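The chain below stands alone and is given in structure tokens; this is the form predicted alone.
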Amino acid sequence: MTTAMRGTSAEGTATDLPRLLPASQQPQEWHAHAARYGGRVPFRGAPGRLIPDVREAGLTGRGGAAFPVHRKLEAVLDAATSRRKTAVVIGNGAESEPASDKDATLLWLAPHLVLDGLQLAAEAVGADQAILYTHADRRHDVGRRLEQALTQRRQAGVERVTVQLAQAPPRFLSGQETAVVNHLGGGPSIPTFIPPRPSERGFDGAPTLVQNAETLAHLALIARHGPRWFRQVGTAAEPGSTLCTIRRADGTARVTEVPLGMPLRDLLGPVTLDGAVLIGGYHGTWLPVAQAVQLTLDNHALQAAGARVGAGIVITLPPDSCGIAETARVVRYLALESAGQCGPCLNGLPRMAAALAELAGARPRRQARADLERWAGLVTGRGACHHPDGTARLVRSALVTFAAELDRHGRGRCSGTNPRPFLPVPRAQARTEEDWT
């Protein structure tokens, strides 16, 4: 389900949302896309010419890291020019976060906007090869949908660069930038050590741009309407809108497009101030509701609370669910999903998961919490990727936000009265209880 919202500025129709998704909530075929946005992709005619507009717009990546898009474009173009090697562009729609549905929803409802952005990114860095990398969606056949969209675009004659579709393995880390490049190059879907970065030497040894699907869709809008239009919603420091997956305590879930800087209280729905909210997904941060309702959905505001927008996930925990037990389930899943190629993931995450599982039980050892805090500190900043860092962030925030619940467990009690799991955690693929790697 998707919903429409209005932006924070009063300047014209550019503040009407959604910009990215069809208001009808029906998948857009080529003719509907062309009627809404214009049939021709607004190419600039040469590599690099779109980059100043992207810089002025202030677009940042919507995959979680919020890295300035113009800097990635410049890095790939510079590497391709200096090495005299033609670049490659990869559209990353591998939304591996179990709690998120935003990229799958965008690809299902508005595939042509993403494909427009993929073509524009290819032109911006001078690429002659483009790949769109996606998961097999949990609800829809996204692959077939994209094949149909590409057929429509070829018939309309709007594709300059041939787009190849590729499917990501069902792994949490399969959408990580270096894991994407490694898998498409014939290797396992696991992160690789850097340097070199994909922007320097990526797919088939070429400078490679890996850009999130939603980011590409915003790129297509900036090319059509310009940076001033883009900045009419959001904040001065973090302009534009973003897709969010909202999961409320009553079990309802929806994908909605909101302006950055929107008050979190407007997204949460009915809440109790003694509850908890997860911001940013499974590499995100638990916050008390009483703190969250005073914040806005932008990194500047959230950073003071130790949180980030991340992949645009906002989850309200039901009052009858145990936050420690829910976090323990997620951390066990994250430990099982690690690449298992460096010490923090191979040794640290399983120990953290085991300690948190003990804390979720009745009358855990006092040493379990101290061990968990120590291991969270040891794994941070030492992995081949940010998987251990994100897991440690989630754990640390749980220890703070659910401190009262930990005390209850120490006395053999639990406030959770509903035994049914709330946070979505897929079954580990072909793994046993003991196989952490």
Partner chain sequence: MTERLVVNPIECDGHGACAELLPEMITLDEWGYPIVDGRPVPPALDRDARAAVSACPTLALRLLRS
Contents of the next structure:
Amino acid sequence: MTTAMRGTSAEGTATDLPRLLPASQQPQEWHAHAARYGGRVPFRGAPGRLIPDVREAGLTGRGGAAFPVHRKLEAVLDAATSRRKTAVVIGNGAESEPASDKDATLLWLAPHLVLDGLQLAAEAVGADQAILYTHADRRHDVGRRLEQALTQRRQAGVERVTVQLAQAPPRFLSGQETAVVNHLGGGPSIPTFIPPRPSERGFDGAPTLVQNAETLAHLALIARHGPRWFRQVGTAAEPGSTLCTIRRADGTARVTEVPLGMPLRDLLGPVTLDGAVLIGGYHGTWLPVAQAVQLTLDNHALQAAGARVGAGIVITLPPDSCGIAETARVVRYLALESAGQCGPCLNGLPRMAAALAELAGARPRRQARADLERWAGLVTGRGACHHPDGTARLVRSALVTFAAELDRHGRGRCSGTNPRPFLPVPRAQARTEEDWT
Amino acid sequence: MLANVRGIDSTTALWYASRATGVVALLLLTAVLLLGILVTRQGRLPGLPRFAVTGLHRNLSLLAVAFVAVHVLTAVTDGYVNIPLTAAVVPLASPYEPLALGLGAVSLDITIAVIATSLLRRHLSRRVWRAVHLLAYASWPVAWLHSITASSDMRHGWMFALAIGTALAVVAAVIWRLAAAARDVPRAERVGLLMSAVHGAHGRERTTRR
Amino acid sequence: MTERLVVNPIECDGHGACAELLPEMITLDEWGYPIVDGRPVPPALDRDARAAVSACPTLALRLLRS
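Output the form predicted in complex with its partner chain next; the form predicted alone has already been displayed.
Below: every chain and molecule of the assembly, starting with the one above.
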């Protein structure tokens, strides 16, 4: 594997995908990483110098919100300068969405790219400490891999800022930005109110940059190859590539790197036109396959259909599964994962879950559908975080996409012949305050 | 002279004024505490909108401060016994009834802190404000003990009944509030509890024909 | 300078005093929590908005300059 890597110069393969994941799908140790990307972290020598390149590259956050990365970097650097307080950088690999596996895969296969990005982000905002926050043992023991990677880097002498590893509790909201900062500061891993933004006052009161693990990996490559290289794939408005978790109707799941703007038709594989796909994960949107195959994987195109790229999750519902029943299971999980802090989320999500459970059964009350639509409207925009908004988005899209199926349930029928659950939903639920620590 | 018969003349007027304002201040502080205890999600006064409870709580507290101020100033100004001004805020600074007046000073200090943080409430975090505000629960019993110990009137007759009445009212209100707090569900359990409640309502999984 | 009403939903316990004082901009949902109009507070409602902010027992309602 290593020899194959050495055979291709970094520049020559730069525009080919995958950029982030090793083509071999084997974990990339330091020497392999150094052979592929160069064994030096391309530091710029002073805070702020990398930011113009990131702006020109048009890199956006790959954690789901797609916020422009240069603006976050600028905000943290400005706050650090004006408040004369040294910034902190947090690499967020706590991918809490059960259907997503892209950050865990990236950290498993290419930890050094993320760690390069963490060092570069730290330099860009003048931080003197960095934390990498992950779910340590979901499918792979990412925690151990990262420890080994850090040892290799110290031996290679490429680390400037000390990196600490920290572990997120296995909760849906663990990866939410303020929850990350709250937990690392010794509090429960649940969201806090903005203001203050972490970029103003985050970890330990310092201006804090929280950046998704994949975003950091892209940052490391922009620092090496420059913004023009980065824009060679993707669309003009949304340049670059993105990692996706693709779950097909046959139950297979894979993580793949695709250019933004890629036709969903090519991403989905074999589908039936009367089926449905879920774009953007459990805070995402159900779309009829017939509509989805007309679209491309970028926010501009998806927005028109009420969807977003999110964290790059694309799931095809098997034709023999009931979309309402699947959504009901997911919403029940999402409701149980609410931190219960905000009145509308606390009251709305359990009721929405109950109404969906009713709709998933035979001959639901007519009122259940109207209730669901009203509650979805009522919770949107009224939480400290976007958990109620995302849940409402999923529910509303299910009501539209599965409208015909809902009518069928009204007549006591269901087209789902396979009772086996399809979408991955963890069983866990927070029962005490300790479940958030 | 009528006033002389009752013992009020120019030499004792201040003394009587101090005692009278003291009693009124105790009643006002009791009302303020009761209203404060009532400010919960469930707590309402019949016929009053919610904002009126907090409004009354706030305005009566300012009125109580005015009465306490007159109460203290008249006691200090009165020449019959020697109470230095410092004794109003420094415990045991008075040669006359050091213990009883010391209790008054402690209560006044706490009250000042509670009122000052409330006036500055907008600029404080809720945690800080609330922590100081909870001290009101300590301030009231100290004020009550001050009344009982400093004034022999308060230990007899209808004044004594009044003092006991305020104490009973406060104890009852505190018990009500504690019971309400005990019904509070810890944050982590709220969603699960509501979940089983709403699913029980009409959510029995009905079977679908597949 | 315009000001907007912002409610911190974590602090808010749904006492509902704000909706009584400023019904023009704050209504209560079916669970008693405030639905706040996020548009700038018109000058005519400035006094009522301030009253609503100071009436909140949990300091959850604030006026933020925008």
